[in-house]
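What follows is a single chain, given as structure tokens, in the form predicted alone.
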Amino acid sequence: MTEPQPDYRRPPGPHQPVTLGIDAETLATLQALQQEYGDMVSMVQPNGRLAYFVNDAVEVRRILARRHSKYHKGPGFERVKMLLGNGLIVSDGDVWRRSRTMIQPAFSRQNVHRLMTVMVGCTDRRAASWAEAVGQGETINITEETSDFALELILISIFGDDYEERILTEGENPFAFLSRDSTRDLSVVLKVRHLRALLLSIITDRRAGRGSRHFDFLSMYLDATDKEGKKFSDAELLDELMTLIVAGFETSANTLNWVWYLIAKHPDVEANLIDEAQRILPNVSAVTAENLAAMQYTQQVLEEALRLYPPVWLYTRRAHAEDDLEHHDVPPGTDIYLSPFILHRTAHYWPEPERFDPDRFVADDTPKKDRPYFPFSLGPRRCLGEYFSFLEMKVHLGLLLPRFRLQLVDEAEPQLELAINLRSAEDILMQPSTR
């Protein structure tokens, strides 16, 4: 005999079914869906699984804060499984809560601070690079100029000395083709594997005591341990290295990318972050933590940027229990999704959302926690990195700014390359020139 089913609560939606992705196609379903019928949306998928469309910031946090043990990663998260592992990105329950409470202390901001010295060296090299281009009177890409100052950043924070030798033995940087190839598909999983191979060795030479010691993230992991005084395997550190070489960049590198492209098409916002950099960072040795902590404009900017390209621009989601939301409920297998780039573009919750407008981040009464706006997730999984990614951001703007111009060599809106994080689907070419 069938057992009855409950009667749930969903919320409206199509009779047909939907097919869901990690891809434009989703992105325009999903806004059309909401067109029809509102910010809480149910459909069947052609494998019969339940799905919800949930763009309702209320409901947005209840499941991503309040109720996040209800749920486990949803549907898409196979093709970063097979890129990183099973790393803090991907790793749900138990897993994911011990290894989240080992690597949180490297996260401090006592820690990020001492490595500030890396971000302003970083961004040394770009203005080095960028005045030879003015020189040579070259454009510059800002898509590849932003993806490898990030990339050498995160890099360098990790592995400290090693980063030149033993992984710049061959003068090329290995990791290179992340920032060149965004598909990550079987190819790109293949390189990484490589990839692996070398980073084990390092690990190997740095538990054996052989090199020096270093300040940095790998010292960090390694000494890392749990309630139980146990610490990394080198299978689950593996994992863990490449979630933070791949995430550690990635935000960054799309966040610059569209933050040069935006500050070009407006003139008074450029300005406003050069007043504030010249006077809160004249010269190198004022970069402190107090003094980015101050650059609140070159903030505004950066949240608005975010705003508008959240880098992952899809969450998903699928119920492992029960729950039951303000007006529906969410049978146990139901899959979510989730959209900052939507949301974020929902006009009752951000009016002309379209128009880039940092005055929207102008400090106020409300709580930040408050507000319909989740770039780097909410709740317990919220993005440990956020910190470092903020003041590596304000470093790389506050020094790069007040010497070079960058202009659009082409002045088209690029479009969106949608896939497991939001970037643009073609390079973005800048004419520099010194102020």
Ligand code: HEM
Second form
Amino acid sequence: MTEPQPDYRRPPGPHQPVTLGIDAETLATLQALQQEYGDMVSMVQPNGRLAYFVNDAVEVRRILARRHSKYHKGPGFERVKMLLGNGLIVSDGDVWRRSRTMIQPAFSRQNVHRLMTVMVGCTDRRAASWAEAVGQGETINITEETSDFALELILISIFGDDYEERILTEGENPFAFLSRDSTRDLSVVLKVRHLRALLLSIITDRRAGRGSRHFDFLSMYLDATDKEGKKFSDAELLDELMTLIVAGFETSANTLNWVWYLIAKHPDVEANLIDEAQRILPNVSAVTAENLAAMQYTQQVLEEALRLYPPVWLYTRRAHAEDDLEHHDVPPGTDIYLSPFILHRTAHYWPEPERFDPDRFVADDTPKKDRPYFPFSLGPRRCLGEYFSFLEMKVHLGLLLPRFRLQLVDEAEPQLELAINLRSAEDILMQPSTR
Ligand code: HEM
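Let's see the other form, the form predicted in complex with the named molecule, since the form predicted alone is already up.
So here's everything in the complex, that chain up top.
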């Protein structure tokens, strides 16, 4: 007699099918499910596929870190594939492992430090245009400003001199649509095609020894080799460059957008930030790695902003092998939904979660293991640009805040736009003045 197969141990959840995506309705659905069923919820999607919503600190860590090899990227990534091909963010398994091993050395602290002068240059250009706006009595659109800052920074970090010589000579910045066009319609397809052709011509010239000899991500990617000594093909390089641009600018831009909004709402925080910046970064030549590391209060403000507004607000995974969590089984094929946005605002982990309080991140010796926090994800697929982004945001705030006071034109809290990235639904307008 054969033994009956044990039933999978599933978390509680609704009986009727649930539609999930990467949008505002999904956030509302997941929040309602959490209210009703708790931090682990199981459901069936209209296509019959099982899905778990996981909001438990221990299980999240298990899925993203210790058991990461049992999961691939999940639903929603098909849409980004049009832009990113098989680049690092969307690839899985051996393809991802090979690329990650080849690319990771480019993000060493030593390499990122060499890009600090680019960060200062991009910040200086913002300062010049803000000074002009003050002179004219104009408002600035901080959402566009932070987006332009982060886009210019990532493009110069990748292409060095080729940015000015090959990309800006195109007339309108051919990458600008990435921040302004959230649609994925035909015009975007054409723009992506044009971009890829431009990037390919830069790659071809670099391979032929023409063009920039400066230190930049493209030269590091061109030199990178795998275990067998093989380099990236042109097609692979194109995907990785598009990935780096997309991963590297919208996330930092959105964070800075929210930070300027939060600072304007919290004058006490603003005063502390200015005090720290004036002490540690009195002038441009004080921008060193040691000084940026010493900006502890600015670090806390950035971490607290990323708690409230994690740019990647929803992660999806799909189990490709069977897994067992502490109290539940995960059959192969199960979709997993994890949301830093929800976890970071769950009251039993974060008391008074809606309150902006940078002191939550004061550096002390208390272990923070029971406080789930993962704006950059966890485990082997954790963001590669985390250090780069903290440096760029500290340079930006540290040099601009002591010079400019930005006041909100409209005090109302902006609505959230919940797509692949969490943005403010409306652009935030501010009135600048000099201090
Ligand atoms: C505030 C800024 C940033 C945030 C919050 C952020 C967040 C993230 C998150 C959550 C992931 C993992 C997504 C997932 O597993 O589904 C990721 C991956 C990645 N990020 Fe970032 N990121 C930021 C800035 C940057 C910057 C500036 C760069 C590059 C210069 C960068 C490069 C990457 C890359 C290459 C990956 C793919 C890693 C892999 O799959 O192995 N990120 N980022």
